[in-house]
Each structure stands twice: as C-alpha cells, then as structure tokens.
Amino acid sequence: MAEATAQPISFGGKTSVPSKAWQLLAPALITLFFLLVIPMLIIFVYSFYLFVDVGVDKPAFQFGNWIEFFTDGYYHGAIWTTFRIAITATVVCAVVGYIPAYFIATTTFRHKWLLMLLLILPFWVSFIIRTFSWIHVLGNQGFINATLLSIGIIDEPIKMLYTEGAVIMGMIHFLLPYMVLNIYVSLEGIDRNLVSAARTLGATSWQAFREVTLPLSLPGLAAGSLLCFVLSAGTFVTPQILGGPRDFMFGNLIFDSLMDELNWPMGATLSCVMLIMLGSIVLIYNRIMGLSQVYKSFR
C-alpha cells in the first residue's frame, strides 16, 4: 500500500503547512537569514554611523546621512538618469527581443535546442569583456568609424564612445537574453489552438497575433521588463566603461561612495535607498502580475 503523502491542513480557511515541510525548508531559509538578511540589516545600520574622515567611521545614531541624501540634488539627479537609462533600455529590449522570442516559439525548425544554445551563448563569456568589446566597435578607432571612414562617408570619426548613447546599447546587449528567454517561455506555453480558432472565425495572421498571441504573452513580456529594468537600474559597471562623466548612474554613487571615498555610511545609505526603490517597484509588480512567470524562465 502506498504511503500518503502530507497534506497541508486547513484551520478555518487558513492552510497549515506541515512540519516536515518546514524542515525541508530550514536549511534554505536559515542560508538566506544569514547570507541576506543579516548583512542587510547591517548596511541599513551602518547608515546612521556618522563619517568621520577617510575610512573612519563612528557609531552613531543620527540621521545625517539621510537628510544629506534628501536635500541634496545631486543624488536626485542621478536617480532620474539611473530611471531613464533603465526605461530606454528596457523599453528598446522588449521591442527588439520580441520578434526573436516569437520565431524560436513558432518555428518548425527540427533543433529548436540550436536556437536556444544561442540565445544563452552570451552568458557564457564574462559581463566584463563584453563591455570592454564595444568600446572596439563604437570608438574612434573602432569598427563602425574605422568602416565609414575607409569608404568615406565620413571625413572624421564619430563620438559614440563614453555617452550615454552606449550605455544603453552596452545594457541592451547585456539585457537582451533575458527578456528574449521569458517572452518566449510564455509564447511556448500558449495553446496553438486557439490561434487556429482565430483563424477559422475569420481573423487574419495579424488579427489573430493582436487579439491572441499578444494578450497572452504580456505576462512574459512584464517578467522580462521586470527583470531588464531591476538589472539595469542596479548596475555601474556599464557606465563606468561606456558612460561619459555625465552618465554616472545611481550604482556609481554607491561604487564611488564605497571604494573611493571610503564613506561607508553615506554608502551604506544609498544601497538602502536604492533597494528600497527597486523593491518597491518589485512588490508592484507582484501585486499587479505575480512573480510566478519570473520563475518560469529560470526552471
């Protein structure tokens, strides 16, 4: 005789889970309190010492830090230009990344896995050295003015390096696969059928595609959004590289706060401010869409 598994228990209305699913889960949860929760709670405390002199630091509770942070425009403005690069950037990923999505999920090809194996090839060479390769395709001596001028278009090269112009393109090369990998999970998981109902009532390809396809593949299209835009607006090694010193993002104040100023409570603040910031708009989402096609991508 088979032996029953648990059932989680209901006590009016409300489900109980079993203990030995808390058990199961111990080892994790315990890992994320400590590797997670803990050093969080540490930075957030950090952000009320008091900065002393360079690499000194006193403890203290006060809130200089944050009023500084308020008060002050020039985190503002870094903050808009973080949320404006993320935007564009995310925005010209959904657009672009849609049509590859739509083919690898529609296409008769018999290796559907070779399409794949190239959509995640990227991820197999490091973050670091495909931000170093543009800057030998977009500067002066690179491929692109290195072309036009050896056919002559131009007469002198043009400044695409080091704004805010390739910081974005740098984003979206990085960016792209993910936003490619959710659209089309959730393409593949939409019944074919009922794109042929549509087309059996009268609809065209393109009817059939706006009033079916469309529809149902939002939610991937919004993981994949989520997911571009929370990459985008945490990093600072992109513009670091490819940004001019007006395309500092609010990742490089933390980076520049931490590692140079050695100002460990104003930048211990910032990454409050910024966890705050891109949580909340984490927490909308999950309120509005759910988080469960978020998982779907990585399965």
The other form holds:
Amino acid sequence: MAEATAQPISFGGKTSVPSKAWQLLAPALITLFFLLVIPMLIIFVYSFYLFVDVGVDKPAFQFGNWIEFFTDGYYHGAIWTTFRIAITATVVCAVVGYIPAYFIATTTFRHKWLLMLLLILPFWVSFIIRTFSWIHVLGNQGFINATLLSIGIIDEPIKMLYTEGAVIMGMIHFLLPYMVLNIYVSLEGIDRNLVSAARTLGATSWQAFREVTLPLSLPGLAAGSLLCFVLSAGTFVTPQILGGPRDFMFGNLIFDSLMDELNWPMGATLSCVMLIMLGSIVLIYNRIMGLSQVYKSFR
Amino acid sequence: MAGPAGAVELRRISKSFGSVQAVKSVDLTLDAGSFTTLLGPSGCGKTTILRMVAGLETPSDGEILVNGNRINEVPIHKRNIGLVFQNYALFPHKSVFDNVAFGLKYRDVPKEESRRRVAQALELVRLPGMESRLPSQLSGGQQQRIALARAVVIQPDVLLLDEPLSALDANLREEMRVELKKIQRELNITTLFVTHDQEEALAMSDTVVVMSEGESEQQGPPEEVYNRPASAFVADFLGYSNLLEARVLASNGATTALELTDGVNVNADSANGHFGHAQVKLVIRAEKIGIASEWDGSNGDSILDGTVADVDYLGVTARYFVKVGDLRLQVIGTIDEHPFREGEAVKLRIRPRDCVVLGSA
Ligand SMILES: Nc1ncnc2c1ncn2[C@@H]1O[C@H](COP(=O)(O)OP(=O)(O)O)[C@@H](O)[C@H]1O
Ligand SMILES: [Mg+2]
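Next up, the form predicted in complex with its partner chain in place of the form predicted alone?
In what comes next, the whole complex appears, and the chain from above leads the way.
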C-alpha cells in the first residue's frame, strides 16, 4: 500500500518528470487504448443495437437489450449462481491454499525454488486439458467411482461429474496456485522475529499465529481472493466442461448469446453487465485494501 | 516497578547448527540485578546464546538455570524473559499500547492494571502518551524505547538485549546507552546485553564476556578485561595493543626481565602473569606506553630508543608507529602543541605494571 504513494522519481534532477514519464508510458497506453478501450466502447455501442434475426442486427439506439436483462429472471439466476460458485471456490482456495503457502514460507528446506516450481508446474499443461482431466476422476467410470465400486463401498456410481460441485472442484484446481502465490508473498514478507517476540512475551505458537502471522498475511489473502473471485466469476469453460445443463454461469450466457444464438447485441449487453459487476468489485476492493498487494506477487 | 530480579546460570552450554558449532561449552553466571555484556565480532555466537536463554533455540548440550531452576525444557511462552530484538520487532499492525500490553494479555492482568502498567512503562522510557500511535509513526529511537517498554512491562526475570543500539545513529546511540543503563539500574533487572561495540560493553557492564568463535575468551569487570587481557584475541579485540614475543632473561619475586628482540629489554611486574616459560607472549596497551623526546629518572621503568615510522593524527591524541630495533610498536600519546613527526627520534617509557603476560605462551 505504501507503493501506491511512492515518491516522485527524479530523472537526472530535472523537473520535467511528467513529460518523460508520459513518453515512457506512451507505447503501453496506446496499445491499451486501441486494443482494450476502443473494443470495449464498440461493445458498449453494440448493446444498443437491434437484434433482427440469428446473426442479423441493425444499428440503433434502443434499450431493448438492457430492458430484457433487467426484467428476465433467467439472467438474475445466472448472476446468483455465478456469485455462489465463485465465492465458494474462493473461500475453499483461501482455506486450502493457506497451508501450502505457510509451509513454503516457513520451511527451512534449502531448495524452496523446487516447491515453488511444483506450484507453477500445472501452468505448463493447458487449462482446458486440466479441466477435462476431471472427467476421468469424477465420472461414472472415473477413478473415484471405479475405486469405490471395486472395494464394494458403493453399488452404483455416485453422480459427481456434471454437477455444481464438479465445477467448483475444477475451479479450485485452476485457481489454487494464484491463491498460494499471493499468500506466500505476504507471509514471506513478515519479519520472523515478530513471531519470536510474541512467543517470548507469553503467546503459544497458535496464539502467535492468530495475533501476528494471520493479520499480517491478510493483504495477501485478500489479494489472492480478489484474483480468484474475478477469475472464477468470469470463466465459462469450466462449467461448460464439468457442469450439468443447469450449472451455467454468467459467462456461459454470454457465450451462448454470441456463439449459439448469434445475438450479438444481447451478448454485448451481457458483457457490459459482467464488466460493470466485476469492475465494481475491484474498485471496492481497491478502496478498502489497495491494489498494490496484487501486483507484488507478479514481481 | 521493581522487577523480580533473577539470577541466571549457563552451564557448559553448546549449540550446533549442522556442522557449524555456534556456541562451544560456555559457562556464564549472571548475578541477580547485574548487567552482563556479551562482546565479540559478528558471528561469534552472541545471538545464539540469547536465543537459547529465551527458548528460541534449544541447546545441543548444557544447562540453563534461572533462579536455580533448570529451564531447558520450559517452553518459550512460559519462561518470563524479556527480549529486545536488534530490529525491535514491534508488531506493525498494533498500536503502541497493544504492543506494550501484548505480554500482559497472557498474564491475566486485569484491564485497568494493564492500562496503568503500560502507562508506567511508557513513562519509564520517556514516551508517555504515545499509546495510540502505530510503530510506523515513530522514529528509530522511539521504536527502540517501545521495544524496551514491551520487554520490561511483563517484569521478566531476565532482560535480554540483542545489539539494541546498533541501528541508531551515533549521537542517539550514546544517549540511549546512558538511558538504558539508568533504566536497568532503576528496575534492578538482571540484564544480558549483546554488542560488537567495545565502547558500549566497557561503558555499560558490570561484567564483560569477550567471545570468539563460540567460545568465552574472558569474563570479568570492564577494567580487568581491558587492562589484563587473558588471551591474544581479547588484547587485540579491545583497544590498540602491542602483542610481542618475549624471552625471559631473569626473574625475581618483584620484576622479570624480558628480551623482546636483540638488545631491547623491558622489565615486567612478576605479578602480571606466569613467567615460568622461557618464551612468553607480552601485551602492552598502546596508550600505556609513554612517548617523549626525553625521560628522566627510571625507577625500574624501561626506556627504549625509537624512531617514529608513521603518525595517525587524531586531534587530542595521536597514534604512532615507532620502530624500536626491528620491532614496530603502536603508541598512543596525548599531543602537546604538535605531534611527533615521521623520522623523529623518540624515547618510549614502559612501566613494569603495564606489561601483561598471557597465560599460555
Ligand atoms: N538458524 C541457524 N542455522 C544455521 N546456522 C546458524 C543459525 N543461527 C546462527 N547460525 C550460525 O551460528 C554462528 C553464530 O551466529 P550468531 O549467534 O547469530 O552470531 P552473532 O550474534 O554473534 O553475530 C554463525 O556462524 C551463524 O552463521
Ligand atoms: Mg547477532
């Protein structure tokens, strides 16, 4: 958070800092403007177009798409599902991710980089393939059911695949490294002497953890949670591969509008809604926590 | 707020980290209410000793006793020991009040009394009314005082200080030195202080323990350690000394005649060490050697002829390197008008009582 109010950098003692800074930023800003801001504006404009027929739309300025979004409960249900799945996945990631993060941060094992490598290893396999792999774990003939059936604990396969649980499982699988990395970064930054100090003052190791380590790692936990929440709320691949017909999230609605119904104006409207929802969450987070912790884990 | 002073005893305490022997069989006794300093270069095992007393490291061997009771097996949080870290280790997310009151929380001190004791501790370190500040809003010196307040408010049996002054700038360091000593006297608390700064050690301690490579080289009052070094390491580490090889020529009960090199002889007090060997190591402090163009009357002092080879002008004093025969002696002399110049012929006066012979030759 201190980084956000960093000292102005002086370039060779000259006072023309802003112009120099702008020059250096220009390539990035121009790229962002043409590849992000302009396309988003186009999508926003598109949300007012009129849908005529599959794949056909007409330039217009009308609120039909927006009215449909605000009045149709189908969309609101999807928002609710999206939040429920994203929050569940985030909370589970936070709880489950804290343990390896704490372990990596506090271990005296000399080759920490190996543990970090293990954490990053999954990124070497495509996200889609990793998601598909759950079919072989959770399916009716999958690893879990096959094992349980063969040792006779169950007579019939348990339905695990194509449920909301499977979607959440797949998301956790993909989000966990982000969470672990963020928590690790904040744990790593805590002075070890603080816990020692708490111990000498009379705290047990659990009390020292609760009073010192946990509160000081909250920024990392919050940053990881934000990242996990935004990434999971925005996905459409995981529910499409692992979810049942009723387990659609907001991203799936957008995908369907654009790719199946070829209703671009509606797809554009829903995209705007998604952007506003997730954008607001990031802004609220920024007001409370500041975003600088999020950048730390990418350094 | 007189803390219950505790006597501490370390018996043949050792600590190894893998193949590194950080502390080697150190014996140490801290009298109740005394101020003892571990002095030694970085890496000699000072912090490790403190951490073992606090319980943050487990000794590989030996016993630690507080008030006569063995505490090796007592967990850290039950030891009642105050530790001030080199970097203060204040809890950055807690206010000054919560920092200082932290230890009281685990001692079932009622809220009202806790508030009173925190206020008292802040008074003691001369930072009253700072309760609501955050550590980040304090200067280095203030953080240091808060760390001290946090350690003493629990009325520990022993106060451990790990180079608490080293992070402060020079002026503040001297001021805190005086103040720390005053607080220690006021609380009459048994204190084990760690430093690599000899001035600090000599100025503050009742007992100085000079350490080298995990071993205790010498323990004693500051004057004794300074004037009667027990080993070459101590002589070299404290102040400027001349460490010389000498041959015993003749000895009677009072003085011993020593030959330093061809034709350069000095008389040493026979009480200043063992002269049983033919070959001994002689220590003479640089400031104990007199330097002048002429000395009158000798009454047993040795007068050596020398030539100034090098001068290090320090203002009030000067450090000379004087060639005497094929020896090079360090001499610190006060300056009258102007220092001796390079190449100038001088006479050095060495008194028998300033010649200390090391225990083992
Ligand atoms: N946790 C540790 N693991 C391995 N070696 C250590 C550890 N702590 C200290 N040492 C080693 O023990 C020796 C003494 O260290 P320390 O007590 O910190 O010295 P000092 O405080 O006198 O500078 C050093 O060689 C140091 O490298
Ligand atoms: Mg140290």
